[in-house]
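Have a look below at one chain only, the form predicted alone, in structure tokens format.
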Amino acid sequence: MRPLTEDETKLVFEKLSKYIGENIRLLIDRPDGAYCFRLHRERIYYVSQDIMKRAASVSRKQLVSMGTCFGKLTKSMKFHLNITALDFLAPYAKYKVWVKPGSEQSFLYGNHILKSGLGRITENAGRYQGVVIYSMSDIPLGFGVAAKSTQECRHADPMTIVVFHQVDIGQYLRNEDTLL
């Protein structure tokens, strides 16, 4: 468990803010406490400093995890972010997308969501814009890129690809042994 250096917390905080733009402060000063991330077997946590201070007693080979795990650092320095960041980046969403129930089911089994599928999405959404995608009851379902812009959306043929799916909570059963 160590700190980020100055490339990793670019790499992350560049991804955060295609999600939550400039949110990303009320991740970490949050007023129920001091909150950082930390890296600890190429997996980006983000942890509270009382957790981490009590977390620092134990060997890093017993460590299993700390706070939660929102994303992977891979061996080429690309992050790639976990649903389990879900539940801390839909509160501060930019941009979202809201599916119809019979569209539900298609994404979270991984599937992109088409025009057809589309309940509604926030006004300027732009085109390749990291979108926070929510059932028609405002469940957070996963992340998703826009394939396209709002109005683009609204003038696309019904089985046209409005956003690319990146990750669901269906992620949970399909991969629960690699989410640790």
The other form holds:
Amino acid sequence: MRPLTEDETKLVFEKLSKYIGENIRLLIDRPDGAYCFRLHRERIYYVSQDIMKRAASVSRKQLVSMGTCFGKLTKSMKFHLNITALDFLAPYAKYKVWVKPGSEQSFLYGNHILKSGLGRITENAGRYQGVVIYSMSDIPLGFGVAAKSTQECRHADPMTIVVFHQVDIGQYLRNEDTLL
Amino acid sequence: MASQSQQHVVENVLKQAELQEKRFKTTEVDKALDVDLDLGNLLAVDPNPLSLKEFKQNRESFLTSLTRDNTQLLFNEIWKLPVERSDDVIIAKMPEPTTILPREKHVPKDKPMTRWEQYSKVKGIQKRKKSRKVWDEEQKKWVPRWGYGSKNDESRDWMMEIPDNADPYEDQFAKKRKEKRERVAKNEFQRLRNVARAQRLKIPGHGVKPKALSNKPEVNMAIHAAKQSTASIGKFERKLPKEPITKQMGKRRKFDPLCGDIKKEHSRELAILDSMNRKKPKMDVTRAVNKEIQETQASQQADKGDRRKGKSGKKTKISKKALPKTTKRKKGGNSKKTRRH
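Could you please show the structure of the form predicted together with its partner chain, as a counterpart to the form predicted alone just displayed?
And the full complex, kicking off with our chain again.
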């Protein structure tokens, strides 16, 4: 376990800012306690300082996880967000997409969202903008990338892909073993 | 009667000859200046001035007649050449062409000299032509000087003598083959070196040369690397009497302390965030354009609705099923209030 280097921090922030933009500040400066980013076995954890200090006494091999795993750094130095980061992305998300109840399941099985399944979308979402996906009852389901801007969505064909699937809560079941 | 019919016949013949003459132009052509003829190239150059008046009057017919006349002159000259006849075809032997034509491609450059050619030129060594075949006393016949079937052909040695002072267990055949391979390789190397020299490329020298160590730190690094390059990573290397203890050289990764100053860490992260934001453009053009389009569309739709209301007095219902509902984003995230169109 170690703090991130400058390059790694930049990588993580760049990815996070696609979904929550400036709100990363709220993750760093929290009024309810000191939280920090830590790297452990190529995974980035967002963890409170208290827990981090306690976890420091566990040896590297024994330590499985702590705090919230945000994602992992690949060997080619790219940052992949994990489903576990959803709890922190959803409240601060800048761009949201609501999925109709009928196509909720399809999304949770790992499929892209079609125009026919699109319930609502935040105004002014650009193309390839990172979006957080909600059910119509405002339960965060995952996140993805807007395949079309909000404007284009209006005139799109019902079968066109509107949001590319990236991560969904179905992965808690599907990728249980590799989630940590 | 007879004389009359005879006269008739003569007249007829003359008439026909006249007609014939009218049909075919005469082979005699008169020119003020002689036409330059180059029979080898079948070329005729007419130095006579053109009569512009005629040319302007009827260009086509003038040019055709001029060409005919000159061609006639050329053919007259060709008929004067010695002619032979073979299989009903008349063949004239043309003289050498006198007009010098420029060549199409430029003159090829000399091939760059090889090193041996340069040397032999300086020393005045002449190339002696050797015959392709040589007399073989053993076989009592002419054999090629080199290559397949020559005296030096490897495949012809079915037995080889072990030379004096040589290791008796050494494979002489393998040795000969190796030597041959090395000679070929050397030749190829020299050929490539000649090519490289001709193209003014840098030529590598023989083998791996040690890098010149220019300054003290470089020498120190080299000593250190050499000492570390043992199976025990330099643990049992002997030391000189006053040799300084070398620390681990080379770059090492360094990380911040795990439980350091958390405030400092946060400020560092915020600084990174600021620097990232600074690089972003202030205005997103596509977004601005989209916004503009959206606003104009909304206002147009509102206008339409008003007009319809005014006309019919009925409330018009626009199908909204096809449109996705959009929500307005609020700063700070978690906004559940949404605006529906």
